[in-house]
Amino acid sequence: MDFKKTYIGRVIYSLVSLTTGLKTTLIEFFTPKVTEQYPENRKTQHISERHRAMLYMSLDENGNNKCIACGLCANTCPNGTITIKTKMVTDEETGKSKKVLEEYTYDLGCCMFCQLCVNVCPKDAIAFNNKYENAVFDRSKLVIKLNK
């Protein structure tokens, strides 16, 4: 005969479960609370390394964009927040034409910070940083040209 199927067994099981919940509540009740005073503590505020706030384009050792204009990030983005304009440039030495990045536009207002664009980039040209204060009054200021 199963102990939990009897009336006394169910009562004992319920009391054990209740005391487990009450113990957790009492422990949390007596732990000291920490309140972050946000605008005043900007200098000392700890932000996690995994926090995704805004997309930026990284540079190589020569100061050029690492982006090769493959378009994988724009195709992968579920919201269409990335727009890439490219142009074809012919190399004089080899005579081969190559796609070059002309404009890389990122709409911060539509981004859902899923990081799919960063994961799919073959050259690690884009990444998220921790600049979290992105509030503006005009939504057009959230459309950012990343390549300088």
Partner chain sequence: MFDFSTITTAIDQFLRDIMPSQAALLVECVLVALCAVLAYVMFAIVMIFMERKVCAAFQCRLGPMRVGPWGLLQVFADVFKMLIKEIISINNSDKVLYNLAPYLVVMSSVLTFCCLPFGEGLLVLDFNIGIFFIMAASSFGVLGILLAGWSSNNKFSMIGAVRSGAQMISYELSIGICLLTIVVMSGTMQISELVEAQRDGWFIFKGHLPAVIAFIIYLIAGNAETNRAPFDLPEAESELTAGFHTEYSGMHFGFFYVAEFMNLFIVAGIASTLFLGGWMPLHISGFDSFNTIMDYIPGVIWFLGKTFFVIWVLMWIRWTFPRLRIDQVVSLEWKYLVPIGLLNLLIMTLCVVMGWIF
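Would you mind giving the form predicted together with its partner chain, to go alongside the form predicted alone above?
There are no partners or other molecules in what follows, just the one chain.
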């Protein structure tokens, strides 16, 4: 007869296994706690770099962006979050007319942060940053113009 299956064996082995469980939780009791105390810990809290909180356009010091107004992002967006207004500008040197971005509007309230727009952009003009405190009192404030 297997000792583990006898009456006494069962008592002893169940006590051992219960003790293992108790040991696990006891270690957990003394480990540092993971709770983030949000509004107080703004200075120390760590938000992952790749956290997608809001779309932005990287602008250089003159306020120029890399956008070529191709409209791929607006077309890919499943929710129609992005609207692009373009205008035709004639280059003075070559005399060719070129489509230029006039207004890049992003509706944060519709965005589901799927990152398809960022992936599809051929010029890496747009990206997500991790600034997550976006609460506002009015829905219209969520519609943001990204270019300057």
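Under this definition, the rigid core comprises the largest set of C-alpha atoms superposing within 1.5 Å between the forms. On a predicted model such as this, the values are computed, not experimentally measured, just so you know. Residue numbers count along the first chain shown, from 1.
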| request: Please look at the two rigid parts the chain moves as between these two forms and answer whether N65 and D91 share one? | output: yes
| said: Rigid-body comparison between these two forms: how many degrees does the smaller part rotate once the larger part is superposed on C-alpha atoms? | reply: 26
| field | G9 CA shift between these two forms in angstrom, with the core used for superposition | value | 18.1
